[in-house]
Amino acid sequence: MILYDYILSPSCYKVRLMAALIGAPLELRPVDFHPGKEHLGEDLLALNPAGSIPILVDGDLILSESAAMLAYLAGQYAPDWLGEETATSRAMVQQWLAFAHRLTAALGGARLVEMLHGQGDLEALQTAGIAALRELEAALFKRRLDGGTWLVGESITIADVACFPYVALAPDGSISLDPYPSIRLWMRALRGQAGFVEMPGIHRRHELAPDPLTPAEGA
């Protein structure tokens, strides 16, 4: 499998991360996204007319949506990562994959404006990003009350991988993660997974750092 990749792209990173976590073979082809705009060149437009990356090629199969790539990798190498084999579990995984698109639009949009001087209303993007983070925090807090760690079920799934990168990089768009202890615990759990790989701005878990606690828990 070949992944057309940009090191600073969270969408590309989630595919690299998924492959690393499940031990799937992946050949990386670096793309000069910025400033070279190689993704808009003739060769890559032939693979993906939308002019976006990542692009995953496996034989005759060409995928241009990161959520589809996560599902394909899991289906091929680690079916348990698709969630439990119930209608409810699979539907919830799909719902979080859709939610990940909101994170990309809001948090990713704010990051693009701040880091790469992209076009967009930074304040509006930050507002949308904060709203999404509050929604995610509430869901993860409820999971914690029920004794769970992950977004769906008792084990990590592609839903967690899909949502993780843009959340972890929210500070790049000047959005602090300090108000969200459940999110930070969830990220800590994911960063502690065997096979975890880094990207610029996202690092492995520091074992000496204390777990984030809510004020009530820390009292």
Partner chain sequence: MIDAWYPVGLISGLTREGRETLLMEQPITVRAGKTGKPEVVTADGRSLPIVERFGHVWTSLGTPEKDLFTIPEADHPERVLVDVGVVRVKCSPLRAVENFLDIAHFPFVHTDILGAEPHTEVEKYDVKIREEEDEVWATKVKFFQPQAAKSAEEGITTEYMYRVPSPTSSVLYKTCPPRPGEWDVICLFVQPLTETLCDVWPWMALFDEDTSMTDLIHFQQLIFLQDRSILENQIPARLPLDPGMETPTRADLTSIAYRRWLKQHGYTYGAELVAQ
Second form
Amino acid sequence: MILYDYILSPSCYKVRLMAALIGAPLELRPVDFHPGKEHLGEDLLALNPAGSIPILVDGDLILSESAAMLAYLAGQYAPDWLGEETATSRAMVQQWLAFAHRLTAALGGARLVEMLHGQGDLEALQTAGIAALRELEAALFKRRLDGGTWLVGESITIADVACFPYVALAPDGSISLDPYPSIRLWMRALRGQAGFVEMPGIHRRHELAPDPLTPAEGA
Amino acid sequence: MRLNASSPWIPLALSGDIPNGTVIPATLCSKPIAIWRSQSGQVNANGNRCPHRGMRLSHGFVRGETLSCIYHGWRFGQDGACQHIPAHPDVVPPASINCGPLQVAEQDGVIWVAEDQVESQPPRLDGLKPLRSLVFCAEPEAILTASGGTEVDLGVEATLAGTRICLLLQGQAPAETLCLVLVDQATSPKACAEISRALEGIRRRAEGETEKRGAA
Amino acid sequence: MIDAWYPVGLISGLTREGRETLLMEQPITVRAGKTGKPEVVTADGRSLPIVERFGHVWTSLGTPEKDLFTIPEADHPERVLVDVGVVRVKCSPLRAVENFLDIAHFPFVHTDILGAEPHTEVEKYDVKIREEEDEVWATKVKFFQPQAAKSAEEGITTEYMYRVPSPTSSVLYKTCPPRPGEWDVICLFVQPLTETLCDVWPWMALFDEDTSMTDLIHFQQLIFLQDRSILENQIPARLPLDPGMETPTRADLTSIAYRRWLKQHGYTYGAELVAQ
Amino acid sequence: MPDLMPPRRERLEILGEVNSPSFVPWIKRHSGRLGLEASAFSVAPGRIGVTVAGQPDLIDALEVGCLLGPIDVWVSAIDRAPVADLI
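If the one shown is the form predicted alone, what is the structure of the form predicted in complex with the partner chain?
All chains and molecules follow, beginning with the one already shown.
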């Protein structure tokens, strides 16, 4: 399985993160997105005429939507991550995968303008981003009321992975995460999952590593 | 509105939003602070600025009973004093290197911080339990109007979805108000969810009101 | 600082229509002229002086007394020259340079790549302002690195030299694992947009035949972007030239030498003069 | 935690354009922050002398801080010498 990847792309990170969390093998093929614009070159347009990355290639299968990639990885290696097999659960997962597109457009758009010289109406993108974060905060608060941690059901699903990166990187687009306690707790839970990997702008939880000042047990 | 006129204690967060081993940013009288809870459950508050090179400590991490700065790992104890400088591991830092500890109290599910040393306890919130915290892009007056409630010392009392609620309000910046929502202790989980939804409506109205005033 | 040279674009990224940007709050356009040579013009039509060097177009709003600094090592024909691109950071241009001069943050910000606990100690190193060249130099800087470069497989103690030849540029020389005795050259060129906003243009001249250009770019972007959230969250936003509200230690000596040099020359754009 | 480094007493001679009245209080404040005992200040044209006692690394930190100092001074050099007989 080959992932056409860019280290600073939150959408590519979704797929890297998913693979790391479930232990799926992934061969990375770095794309010179910035400054080289390789994604708009002939070779990559032949794979994905939309000119976007990531692109996931597995044999004859070519995927160009990150949500589909998460579903494919989970389907192959960790079907539990697709959610429970009930109509409600399946629908809710789809709901959040679609919601993740709004996060990409708004938070990702603001991030491109603020960080990588992208074009766009920053204020409109930020307003849309804050509206989406408030919606997510309210939903996660509702889950906390029910004793839940994740967006859908009792355990983490591809819905959480799909929404996490652009939310965590909202400050890159000058959108503060300070007002959202439930989002903070959800991100912390995700960053605490075994196999979690970071990307620039999303720090690991250092406290999960052994404290160098405390002698190891049995030492 | 004159908020919190009779007590030096400022309500800044709900206990449930800061589990063991976490740190959050907050604003105390327009000054940035960090509130954190140690692994054993002790809540602490201090300035949100590492005394080394000014990094926000709310970006740091809690290890055991200490808060570490994410930049160079300087480590601070519950008294705010620096305990360890990783670049100079043999140094025993003096207590005078500290991150500006503040007095903090946890009571009735609310975390209160005081700017100066105080002897008193924070006000009691009898018969109420914490629900959730929200930030309104609105002034406290607009929240009072939008909620249809009455002004009390710490904010607003109102009835929402048939339940008594209390909004502890704290201005953080112009047109930005932190709102800690408390509900009657007997409120069922289902009613809590309903109130949470209704709060979003109050926020829309309050912010609409503020925007209108700003445009006028 | 108005008379210093600043990077304003990649030579390889020039277009006829040009790029509108800021230099110390002045709107400028950077474009390829009719002959393909770069041009920089201000909003009121003034043409600014140009230097093409290290993959970038350099200009100045004033009258530079000196030519742009040189990096003789970068001329070696076997080096790979890497245009890393540009990243905008909401911080003082001086803070971006200061962070680049710092090794003590490696274990916490570039964890498992440039540093890792428990290897956090900073050994003594030499720092001076070289009068003749009028540059800040830090030498004999040593630090343990789990992955010293893209081509490094395991941890080693890496040696560095840091050099500040102009107010918002820094050159880092570091041990080159495949070529003992040579130094890799990694530069941070910072374009001051305002006192609290900058465009950062990293650039490298490396000995590395094995790693693809894209991998080299990604590695440097990874490192630099890990610093971005730090740079945007330091208080105050501008770089203090009085450390009275800070606690610098011996490990911060390069930072202090840089700030002294700024103070000596009155390079205060992006600086805070009084501690607060 | 054991006190790994024995305290030391040193004389710092701070040289340069250092005679602004802001500097001595600045040094006192900064020494205090570093937990150092600063005493026996002497002020002469182009020179401030101070004796400090405390952990060696923190005396280093005082030197580093003073090298930059407040904006209205210019420190060209700091000479350090141990004061042997006082501890």
